[in-house]
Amino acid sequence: MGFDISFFLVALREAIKYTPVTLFLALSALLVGIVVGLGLAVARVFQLRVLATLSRVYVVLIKGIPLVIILLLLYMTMTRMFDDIAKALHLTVRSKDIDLVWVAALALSLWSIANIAELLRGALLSVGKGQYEAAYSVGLSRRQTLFRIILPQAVPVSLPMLCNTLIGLIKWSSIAFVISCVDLLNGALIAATDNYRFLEAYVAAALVYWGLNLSVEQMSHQLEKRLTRYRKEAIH
């Protein structure tokens, strides 16, 4: 059996059709990761007692568990809890009525928070301690120091790492097929269930993933060049 070009184009079309689902999973996880991860990173950098400890425990816990296990644990616990609560409240809706995209998005977000918290912490620590001391010496509060002095310097440092995280999220979103969530990969594979042309389906999905990640990398490169140029202009 040779490589079927005509079916490859069919699988490619199906993969492209479900690309918005993959982008939603990756971008929502990235956004949640940046917002919550920044809070965890700040808690550790500024040593905010209980929050710093909780942040450290969370990062160690999540980074030590494979993402697919996080996804499956969420899927099983959330569906069981939802059904129990629905029965207790005499609701007709059940877990089977939930869009599984949200379960996959939550699992990716939990993973994203831990990883982005660590890379943002590294970016914040890359700013010299003298910057903090100088800000405090002129009467700036911790909040003002963070948003006016530290973050503007840490963002360009973290940008390449955030780009790599987004690329990773786009690829990791493919595990959503484990819980039958129809994303880019699953869309291509479903098209192959009738004729078992899975090679063509995998190649089509790989091509779309490659195109997405190449686009992200190019946009990140352009943004990084612009930020670097602005920093040079600010220095002059």
The other form holds:
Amino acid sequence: MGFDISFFLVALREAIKYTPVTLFLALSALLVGIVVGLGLAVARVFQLRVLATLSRVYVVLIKGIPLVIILLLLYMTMTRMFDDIAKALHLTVRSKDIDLVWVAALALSLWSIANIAELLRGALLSVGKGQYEAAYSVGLSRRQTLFRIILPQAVPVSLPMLCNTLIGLIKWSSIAFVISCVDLLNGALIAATDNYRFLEAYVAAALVYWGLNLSVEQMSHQLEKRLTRYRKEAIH
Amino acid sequence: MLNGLFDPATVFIYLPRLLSKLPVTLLIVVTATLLGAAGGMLLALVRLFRTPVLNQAAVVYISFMRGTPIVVQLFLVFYGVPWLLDHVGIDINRWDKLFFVILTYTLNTAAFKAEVFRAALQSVPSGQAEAAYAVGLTRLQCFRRIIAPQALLIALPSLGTGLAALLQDTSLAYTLGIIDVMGQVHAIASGTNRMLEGYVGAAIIFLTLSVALEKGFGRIEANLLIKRHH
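Okay, that one was the form predicted on its own. Can I see the form predicted together with its partner chain too?
Every component of the complex follows; first up is the chain already shown.
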């Protein structure tokens, strides 16, 4: 069986057509991850009692349980519980009416929160202790210290790592195919269900993923260049 | 509302049956780690010595492996390798699926380890090699006795993270029909409405393993650091 170039091009077109779904999954999870992850990281750095412990347990759980299991667990509980709740409330909406993209986005968000919480914690701690002490000594409050002194220094440190997280999210979004959510990968695969030319479909999907991640990497390099240039100027 | 949705007792009935397939998961992890480390070291040396042609090939290979999802790689290897070998007259279509799974994870691990090794080897100061040559060590001796031990220590945390990531990645081998821990969930629970308990059981196993792995690596690191300071 040869490699069917013309079908490969069909699969490639399908993969590109559904790329926005993949980008939506990855970017929405990144956004949620930054907002909630920052909260968890701050809780741990400032040692807020209950929240810090919760945050630690959360990170261990999410990093220890494979994302595909989290996705499947969410999918099963959400679809079943949703129907029960909807019935109890006499709503006509059923789980089959929900777009599965949201289930996948939720699973990816849970994963990205844990990852970003960890990397932001590292970035916050990388700002010297003296910076905190100096801020407090001139009478800044905790909040002022965080937003005016610490974050402006921690954000440049964390940007390359955030780009890595985005690459991870783009790659992991591919597991949405296990709950039949139509993303980049599934778009290419659906095109192949009639003729069983799966090799062509997977090659097409792989190339699109590769292209996406290479562009994120390029972006990351550009950002890093700009940020380090800024830092050098500050030293002189 | 939760009636009939989740039955904790079933999790415990499932656990022994899931654990019986743990050796398959571990086989994938251990084989891919060992073979991947060897492949990664080769790739790292090719990159460091800037071997012509091979160096460029290594860059593209590493970039592809790091830039595409593991689930796509699994199927690319499963469909692609027999197709490639078919052209040179070798028929491996009927080989065990486990072979293709282990091959995929090995190829993937090698790419990630190559970067870890390269960074670690580069981070050993060049004065170390110069000193070793000055006292008359050969190139091989210098690498084995001076550079490699220091590089390994630097690489250790990344190797730990890599192993944990590989363990997580193996959870996708079931998509190819492998009966490992995840595959067993589908084998024993599909057709029943007790899938949820199966996934929870698998989650418990993976969680325990990864916590144990982290503790283990933490201990090794602490031990080595103490030795270095003495």
